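Just one chain follows, in the form predicted on its own, and it is written as structure tokens.
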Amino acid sequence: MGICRDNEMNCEWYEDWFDSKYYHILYGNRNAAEAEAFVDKLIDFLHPDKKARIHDLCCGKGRHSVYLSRKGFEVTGTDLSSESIQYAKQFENNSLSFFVNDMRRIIRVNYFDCVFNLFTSFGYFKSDKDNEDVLKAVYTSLKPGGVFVLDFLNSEKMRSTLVGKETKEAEGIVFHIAKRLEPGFFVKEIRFSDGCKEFKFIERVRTFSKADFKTLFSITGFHILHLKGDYQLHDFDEKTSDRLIVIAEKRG
């Protein structure tokens, strides 16, 4: 897949940002244990069966999905990104599988008992019907009475504490980016060179404030069960907290 900046090839910035080396090399010093405590701390909260089966949505190259599996779970980790699903089959196992799939593509019916969607892996659609299909699609999969768990940014806290520019370096390549609020989305320009080329990747996430996300979970049948705001779990507060983590049950 060609990398595509500007859009000059009209593709949506995430379809080949998400396949770019570079990509995993700016990212690739996320921390696994923070990663770890936090799915411990929501299975601990959530208490979901020994033998569950959870959609890691989104997965990535499976870092979640690795370790939800060692803990006994059925686990499918689902991504749009084919080097990603490449390096995590590695790890498959009798309950452990990945593929590649668009997330407003419904993989299975009634089927898992938790879908947990983490680190910003939504709001990337322009389209508030490719949002709302994202949403349809978890809620088909889910058994009744099954959960979602949706992790993304707190966008009131956000836009008040966003920063315009940063340099970052890893593996010899700086990385300089520039960050902006437009209309409805903030916005990420990563600009970075590598021998003689140049490159200039584009990434946008939606606004959506906890407003937003009680429209969209209404729209598409969820019941919200709890707002958290850090990976600690700690009750949400619009003005200060992190993160904004929905949980959501599928009734009937």
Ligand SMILES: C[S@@+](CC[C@H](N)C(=O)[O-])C[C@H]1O[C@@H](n2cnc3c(N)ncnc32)[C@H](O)[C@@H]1O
The other form holds:
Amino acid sequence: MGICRDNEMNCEWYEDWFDSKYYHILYGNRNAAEAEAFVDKLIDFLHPDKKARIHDLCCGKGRHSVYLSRKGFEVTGTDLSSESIQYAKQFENNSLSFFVNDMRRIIRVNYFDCVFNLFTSFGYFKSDKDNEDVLKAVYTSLKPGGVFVLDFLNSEKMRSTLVGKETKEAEGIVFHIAKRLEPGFFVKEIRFSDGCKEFKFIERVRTFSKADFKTLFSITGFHILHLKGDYQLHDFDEKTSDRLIVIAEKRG
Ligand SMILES: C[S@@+](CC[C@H](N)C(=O)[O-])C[C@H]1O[C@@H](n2cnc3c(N)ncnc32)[C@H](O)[C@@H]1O
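Alright, leaving the form predicted on its own aside, put up the form predicted together with the named molecule.
Following is the full complex, with the preceding chain placed first.
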């Protein structure tokens, strides 16, 4: 595994960190039960056709994809992390497939009924064009009338509750996490040692607000249907909501 130390190896933080075993150790609490409860809420709310084609964009190890497939949908999970996709492939069946793809790349045209991008899997790119390219690729891949769900953090609340430093212990590793705000980005610096090796990883996520998403979605051609603020799908409130979940439609 290549380790990006402050991008000395010329790789972007998201190429390296999500592919490392330490990411999964640190966030091991992001479990299947949480994913399944959210999928149930979303499906109850959206009512897709029983055989709908759903793309889990940035699926990680496939926790949402697997459950969507169990509910009877035709599911494609894609992610940049080859380690995660390799793991997810054990769950493949006739109506569930996984493959490695960069979210900026178009994988289908007028094909999916729904695209889900869940758990802050957006806003990783420095350039606006790259972030727009993701929305364009999603738009192209949806059928007219298809729905895109983008589940992001609520930047306004995050800004006011940003904790400076914390320490988390998982599987015998002590992670020292420092959070800070840089212009346009939430930055998390994660340091730890494993055996005699020292590691440092960075997470860098854009501080996109409700207004930013409204602009991004409208320039891509999407029509925003709903803004939700948590995994129970309560309405979004900029001051109090934990999440910003954009539900948008490709108008035919
Ligand atoms: C916060 S994780 C969420 C994973 C999954 N949605 C879940 O909830 O378990 C973000 C995911 O985005 C993936 N990712 C990062 N950059 C990507 C890119 N450029 N294209 C596709 N996937 C990417 C990572 O590999 C990682 O699996």
